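Given as structure tokens, the chain that follows is alone and in the form predicted on its own.
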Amino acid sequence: MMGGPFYNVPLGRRDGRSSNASAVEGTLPRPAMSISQLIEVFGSRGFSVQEMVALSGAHTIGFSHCSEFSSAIYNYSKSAQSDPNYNPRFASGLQQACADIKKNPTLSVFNDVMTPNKFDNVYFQNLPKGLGVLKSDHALFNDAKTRPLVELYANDQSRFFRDFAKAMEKLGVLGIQTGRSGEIRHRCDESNY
């Protein structure tokens, strides 16, 4: 619906019988992680650096809450109001969009300000221009291990789509439960017992 690539989603995946937020900590990428931390989190799940960068391209749609990056746009340091990785005009726009964060902690901005409702490779084109929203977005372009992939995807949308689709298919079967493990829920928001 958003113009992105097609990929297969296997049916019949079994759900776990319990869900505990504390068990998730350290296993999912966080917006302020460094590239080393992101590589470790994705690598621990069997994903390569290339797959990690391709999956990060999902930021071409969606939004981020101001609370996830406000420390980088307000009073960043003694010498700078915002993180110098941001384009100055973009940082100013983020400051305006998030101005009422103390009153309204649900404020958010689009991850891709240029084409927020289209799944494309513009997210990658934005990063060299300082138009990434999260610290992890800036890190993708600023680290020598990931910059060539950002540049590849910025220049080749077909390659991004192909690699994203393959990585999503791999993600779809991550930790899959079979046999007597897990259950197929009658309601997705609660276990069967």
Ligand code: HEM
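Worth saying up front: this structure is predicted, and the values here are computed from it rather than measured. In this text, the rigid core denotes the largest set of C-alpha atoms whose superposition between the two forms falls within 1.5 Å. Numbering follows the first chain given and starts at 1. Compared with the form predicted together with the named molecule:
- Superposed on the core, the two forms barely differ at residue 170: its CA moves less than 2 Å between the two forms.
- With the core held fixed, residue 185 shows a CA shift of 2 Å or greater between the two forms.
- Once both forms are fitted on their core, a CA shift of 2 Å or more is seen for residue 21 between the two forms.
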The other form holds:
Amino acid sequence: MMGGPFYNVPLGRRDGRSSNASAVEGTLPRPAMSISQLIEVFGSRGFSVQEMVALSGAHTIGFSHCSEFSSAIYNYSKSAQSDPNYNPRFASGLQQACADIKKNPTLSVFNDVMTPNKFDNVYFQNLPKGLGVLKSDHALFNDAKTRPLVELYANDQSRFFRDFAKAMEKLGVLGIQTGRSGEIRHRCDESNY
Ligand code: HEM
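Having seen the form predicted on its own, please provide the structure of the form predicted together with the named molecule.
Let us now look at the entire complex, which starts with that chain.
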């Protein structure tokens, strides 16, 4: 629906029999993490730096809640209201969009401000312009280990699509259960009661 590459989704994935939000914390990457920490999180599950960057291109679609980036755009430091990595006009747009955050915690913004409803490589083109929404998006461009990959995908959409599709197929079997353990869920986010 959004464009983007096709990839295979094998059927019959066996998952664990429990599903608790509280068990997830500590295993997910977080926007405040440094590139080294993010590389560690992905690496500990067998994903390379390049696969991490390619997969991050998923931020070409969808939303982020204001709470995920508000510390970067309000009272950032003594001398600056927002993180200087953000384009100043973009930062003030985000401040306006999130102005009511205390009363309305559901407020959110597009992850890709330029082409929010299209799965393309514009997310990567946004990063050098300071148009990333999350601190971790900015970090991908600011770290020498990941910047060349951001540039690669910003310049070559078909390469991004190829690498993304391959990494998604790999992500699809992460943590899979085999044999008689686990179960094939009727819904991916809950166990079969
Ligand atoms: C590099 C580390 C990553 C970090 C720190 C990160 C962080 C986040 C955060 C904080 C949000 C906003 C969630 C919300 O406010 O509801 C988000 C949204 C999203 N992320 Fe990531 N993410 C990362 C990697 C990925 C990967 C690998 C994928 C998929 C392959 C992905 C796909 C998405 C999508 C599709 C959304 C939009 C969800 C929606 O619209 O409901 N992200 N991410």
